[in-house]
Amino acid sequence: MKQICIFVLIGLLTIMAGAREKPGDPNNWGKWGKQDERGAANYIDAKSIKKAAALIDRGKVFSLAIPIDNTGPVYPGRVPPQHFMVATGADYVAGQPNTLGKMKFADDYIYMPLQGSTQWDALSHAWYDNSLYNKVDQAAIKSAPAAGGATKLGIENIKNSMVGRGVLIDVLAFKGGALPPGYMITRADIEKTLKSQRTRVKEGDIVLIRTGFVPDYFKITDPAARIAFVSGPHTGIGPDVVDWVDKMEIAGIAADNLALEVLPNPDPEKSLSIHGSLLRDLGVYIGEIWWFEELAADCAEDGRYEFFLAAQPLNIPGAVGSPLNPIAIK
């Protein structure tokens, strides 16, 4: 009897483990292969960028990031971005020697979580269970940098992708122009608003979210009122949309948001699983703390809401996120 107990013990145990290693639906779990690390990414080819190089007909160039600094709105528990000088011209009128001859140099250095700013999460950020996308062990992301960080799904996967056809949804126009705290978009949200701005989803594209929540943040100057903003309510997507991305066959997809998805979650148990769903599942990538002002305003001059986007990350090897510049030109 209790041997028959251990077998069943084992065979129970052997059940739980192998549950914790499939995906949820929708997935794409070997999609491109058993050894994939680049996810959805790999909807964008050479024809989609090519045809998306194509919308460029006035030359009009957007950055679509918020200034690298320590006023800007980061996670809470994240240290903003810290940028010091190590070398400085009044050092030298201090009496600094120069040691160069006749050159002089100003250097400097920036601290900051990888995530602190406009950025990607590598699909190695965020998971549920003991996998990542594509059935990768959890143990894959190590101690960083002897042990590399994340050794499998790293950023640096998708260091020559990311660009092609970018989508503007605007749902915050689409709103009224404005959203309470908190809102969670819904799929019906998405596609009433691309109705309305006539716009469609492609396989491959990379879709921007707008919420307003960024630009919310920096219109309050009194500092505590803005860790107060931080930690209140965020406005963005909700677990409906995970299949609506599944459809569409989406590359990425970025908001003026902290975390994209609504916050809190309306149910306790299900907080930030939307990250799942995208990061592990899909391989679809996430962005967060995007500026869509001036791309937005154009947008809605010229009725088009498609154009050429470059949003590569930093080549880091083995980190689990990047800051970037992305780049919208129509």
Given for the second form:
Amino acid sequence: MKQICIFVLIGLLTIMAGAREKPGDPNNWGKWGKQDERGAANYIDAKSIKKAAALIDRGKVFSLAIPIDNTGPVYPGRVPPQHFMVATGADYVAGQPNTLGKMKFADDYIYMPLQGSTQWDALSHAWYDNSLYNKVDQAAIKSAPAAGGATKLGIENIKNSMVGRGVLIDVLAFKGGALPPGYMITRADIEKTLKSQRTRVKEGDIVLIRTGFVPDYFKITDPAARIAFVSGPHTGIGPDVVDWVDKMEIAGIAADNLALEVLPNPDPEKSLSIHGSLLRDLGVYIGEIWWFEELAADCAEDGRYEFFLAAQPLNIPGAVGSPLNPIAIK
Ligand code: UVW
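Given the form predicted on its own above, I would also like to look at the protein as it appears in the form predicted in complex with acetylphosphate (UVW).
Once more the chain from above appears, this time first in line as the rest of the complex follows.
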């Protein structure tokens, strides 16, 4: 009897351990091979990039990045980017001898969380249970630089990707230019907005969801009020958008807010769980703290919400995210 109990217990523990390695539903584990580390970036191919390049007709360029400095919004707990100078003209004015002959130089450094400005989350940024996308063990995410950081699923896997057709989904404008704090954007909101824009999403697209959160942050001037704002509710996508993302076969989804998803999640047990569904289960890249204002105005004016988008991350080996300056060209 004792032996049977031990066998049953071992069996149960094995089943439980196995369950912890399973993908959620829907998922893309194995879709591009068991060793794949690029996830939904695989939806982008040479054909879709060439088609996207053909969308350029006016040569009008939009930067979708906020300034990298210490005034921008960061997720509570993170330090905003710190930029400091180690060589300046003022040094020479103060009498520093010029050791380089005729030439003079200024040099600067930046210290920042890679998640602390306009960014992509790598597939190594978030997971649940013991596994990341495609059953990568959490032990593969190590300290850096000695141990390599994200030894799997690092951002460098898409250093030559995230370039193609971008589509702005201007939920903010569709809803009349204002969303209540912490508004949860639903799949129906996205579909209705696209219908009103007469825009279709295609495989391999990078979709941009306009919420107005980051612009609202910059409208606040008082530093304490800015901190209170980022600590309060965040407008973002709700859980039912995950199935839509899966169905559309998009490569990435970015927003002008801090975490893409609505905060707090309507179900307190599921805080930040949309990160798990997109990064871990689907291998879809998440973009945050993007800036859409000039692009949105132009799209409203010409009625075209599709464009060529160059949104490649920096080539930082083992990083779990990267700042970037995404460029939309119409
Ligand atoms: C967290 O890491 C909580 O969010 P983000 O994806 O915004 O960096």
